[in-house]
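Here we start with a single chain on its own, the form predicted alone, put down as structure tokens.
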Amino acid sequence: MAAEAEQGFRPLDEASLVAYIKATPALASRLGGALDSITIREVGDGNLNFVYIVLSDAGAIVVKQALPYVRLVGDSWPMTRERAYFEASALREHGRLCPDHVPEVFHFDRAMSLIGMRYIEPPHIILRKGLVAGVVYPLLADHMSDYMARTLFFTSMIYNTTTDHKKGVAQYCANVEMCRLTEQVVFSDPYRVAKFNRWTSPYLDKDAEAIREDDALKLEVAELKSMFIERAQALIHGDLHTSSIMVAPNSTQVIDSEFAFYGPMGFDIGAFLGNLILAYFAQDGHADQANDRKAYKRWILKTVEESWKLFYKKFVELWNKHKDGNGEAYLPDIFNNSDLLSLAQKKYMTKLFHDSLGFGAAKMIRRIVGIAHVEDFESIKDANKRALCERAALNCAKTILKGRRQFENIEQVVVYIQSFDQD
């Protein structure tokens, strides 16, 4: 198949773009067939593909299209293609189990790398763009919990058949080469001297040299690395940070998960968790006379804690509303009371619990000294204040990596993180 997708491949710009939405009819009939008046923009601000967003008179869509190199870095960092197959592949799954907060998928083309899908139209934005700006969204935490609640449970074997699960495990276990970038740059490039780790130099260059002299924390993150690579527990996301997710007042849609696998169910709630946590930090970098940003701050905080505990209820009923059906990991006929069911399911979840926050802190860590860094801190011109904010970031990311387990509800999480407050 990969070889197969190599032919007929070439990168488009906004000029083959209208070409080839006019030679494809599942394109050009979301664009009400007015394509004479269609505006092409280029909106790719991430680290790997081009992303068009495509209006005419009639309609919109937004084309993306997977290049054969990392795009950050340039060909000298190659990068399979068939990302884009495993993206439109997750999308249209975890969009039949979400809908709500999946975009559509119009048209995949294997060969061009391309996926064709809804245009999320103003005014939503970027949730990371937002909590820089410091906007406030009440519905957020219940929209991100719904999402991870059913894409993960329902793509687990509580819910699934072992031959099901099975055979979802074999088609994403062929995404290895995203698997392989993730491995590399959260789980082992920050730990080592490595050719495009980067930090806020020179205020955090002993900060950065006492992550790669950390002995308990590389064991924990081989830990981690190891479930990470092994743990084939649900379809995940793979990605899913604030800027995997855009937002509006009453909608949340998540998008951009190319690097979907089946994998451990904390690394996706981790990197949401962790990239809130993230922006946490950064506020104070933020503030200035007319808003001291503490409210802000107080919110994200509420956030977290929401987004966790929601999670939780909701994964709960969904196990209790299907805990006689196919699922093959907790039979009905061996846990056959209330109270047994009720053990397992604490158990799960504390293990989950702890695992998410594992995941979420090593997110945290490689996101300030590793290659990929995130604009709610680089968008703090002053590097002593922005440093200040990385340092209590990365503090916190590593007393919580090590010591996930002392950790019993995500309260005391809470409390922890506020305890690296200035004031």
Given for the second form:
There are 2 protein chains.
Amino acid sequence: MAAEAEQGFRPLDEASLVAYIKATPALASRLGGALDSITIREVGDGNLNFVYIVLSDAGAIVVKQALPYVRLVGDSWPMTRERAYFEASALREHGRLCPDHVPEVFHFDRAMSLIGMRYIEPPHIILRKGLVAGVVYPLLADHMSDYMARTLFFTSMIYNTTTDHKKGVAQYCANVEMCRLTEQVVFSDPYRVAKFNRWTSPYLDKDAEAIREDDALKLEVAELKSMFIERAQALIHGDLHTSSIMVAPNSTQVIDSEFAFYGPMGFDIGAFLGNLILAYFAQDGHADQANDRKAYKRWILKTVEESWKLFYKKFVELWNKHKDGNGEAYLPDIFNNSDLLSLAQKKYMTKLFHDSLGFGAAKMIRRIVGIAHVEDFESIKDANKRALCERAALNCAKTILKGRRQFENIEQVVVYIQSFDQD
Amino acid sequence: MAAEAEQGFRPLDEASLVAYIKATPALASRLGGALDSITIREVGDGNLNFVYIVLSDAGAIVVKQALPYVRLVGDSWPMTRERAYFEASALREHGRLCPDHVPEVFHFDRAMSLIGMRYIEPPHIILRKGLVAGVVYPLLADHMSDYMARTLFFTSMIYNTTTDHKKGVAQYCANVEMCRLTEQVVFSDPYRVAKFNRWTSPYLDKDAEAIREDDALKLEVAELKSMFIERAQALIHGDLHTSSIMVAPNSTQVIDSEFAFYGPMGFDIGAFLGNLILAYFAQDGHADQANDRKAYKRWILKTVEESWKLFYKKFVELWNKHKDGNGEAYLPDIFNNSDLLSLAQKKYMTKLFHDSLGFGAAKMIRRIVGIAHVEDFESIKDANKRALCERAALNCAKTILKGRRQFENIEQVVVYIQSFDQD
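Since we've got the form predicted alone here, give me the form predicted in complex with another copy of the chain too.
Now the complete complex, all chains and molecules, led by this one.
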């Protein structure tokens, strides 16, 4: 941290941020120069960073600053500020590939670990909050399948030369501290006694213990963990849960890519689907006389199903469209007939489907017995009721993770999820 | 190449090499200062580089210089000289981990792409030549299993922290030109019509065509190709065939690591085993009245079997010895009982076994229908006899590659190989 400090880092507050913006044309210009009318609101409800919404009479921006520790835990858990560099890099790269669903970066200051980016205005809210409130987003599956298909396809070996791919891999290898954080909180801590683990106690004490003693589960999780570190399949977001997505009725925006690196595609797809499934299991805790949430649960499962099916369709469409391009994984003079290419695509997508189920299930488990929980469950006040929802999700996730290779399609997964319903 | 030329590169010949050595104390001192008695012999019989043996009355060294093209093809196939940097780096790293089987690097000059290293003296010869001559090396399996177990284990996530691992991965990403060469000659060209492909024609014309039309084979090879590029499992040698190994009755030395990068372990193990199996199938072409080579064939298969079994044993022993170390793939408080750790090891080694069979088979195929052939077969003068040997090897390799996951142990593989014998 000493070296970083020397580079001119200082944490901003609302007052010093105003001065910073005034001195930074790339930001000031976005506020129309009307800098005396600025209002600033800190909204960083995530686990890591400080996030400011800056409004003027003439414009609005978001300024995000990384501090050298994990905000959720405090300065006892140091965390490199360089994550801001990878967040800005991935926002720009994914934004180039999928501008409809990624906010533009206006300014990046590496020394200050500070990103200035497009303000995602109301009525956008964090998707997770919409899911807790029971709001239907008819375009969510379409938008997220777009985002995932484009960002993953265009950063994979199917589309790129080996040279470009290895260059990207090398660049993001340096985001290792964020990978280590994921390793710890997703793949390690839930499966051992760990300081920051928590769960709805005492209700789930036995469930958490069972996770720590499930040898078959640990073997599968070890395989996923190795894949997470070793397999540079595409430039993934790395933290694509439902709080990294902002939604309005006609818009879906993906934010918070500081965990980005070249990893397995299934980790992104699984994060999104797994967090939708968590939302599904939380609905019983939000049901009341006015709304039994049954229709909403059907919508969530339909969104799970459609997201995968549309992703599959779009990814394969991109593959077909670019099959004669520069990609070196499937050369056109080897995959020289459409039947063979179809077989290759089916094999690839089946493997990716099983990876996604595995990673998705691992992400569900860690949100119930690990350090960082989700509002979907946390907002269920009645602990007994919450524990019942969480247990159903946990049992579903455990069995999907262990048996993921037996699922042939997403419809089977959706039927299986429903079998864990409490009614 | 312009940038490289500016850095002071000049190709040496025997005369200028003498001047270079005189001006380089790290090399001159190894020759005992007796520089007037120097004799130099160029012995680079490989496909890529110039290699000089430098002898004086008082000592001996090897000097290897990379030129900016593939020696086998000529300057129509450019190839970065930076491969010398990765060769020197990998020699040093693997040498640190396994000094008994890797020559020391005395001097590395990056601008000149020049490595000065230990002379591996007579009676050492290239292993492939020994296999052609029918020489038994009783310690080969023991030595090579040592080399593979130590270099692969100690550069894997089982032993290292994620931080160290990613640092290594990033460094060797820049050796991408060598990875691309392997991609092309091992995983691409044999499966399409390609300029430099050749085979024993006309005998194998139909066999080569069958390879290019075998859809099931192409699907499996595509999976291996993706794993080769995407999976950073350990710092592998990258070209571990029997011409990268020098042997004497009591010594085994691994050289020529310019293809080194973080890739799948099975690529090294497969290269070694696959080239032994090629030697096996070539024996019928070397049999004569004086020596039917039957006993030698049994020794080769015994060496295949022992190499894998000893590798397995030593790798797992290293794992057990270091299970409480810094490695982050299998944490001791998760793999907290010996039964569970055993299961994890069995699962890991089974996957590695199947990877090794797949890569080994792919390396066999490319040596029969691709650009670079092996002396094992090339030295069989009678083309018809050579083609019969090559066809048996090709059919064996194709079916092992496609059915590799059905083999439960190396004994089954050895029995299967024998089923392709011509008698």
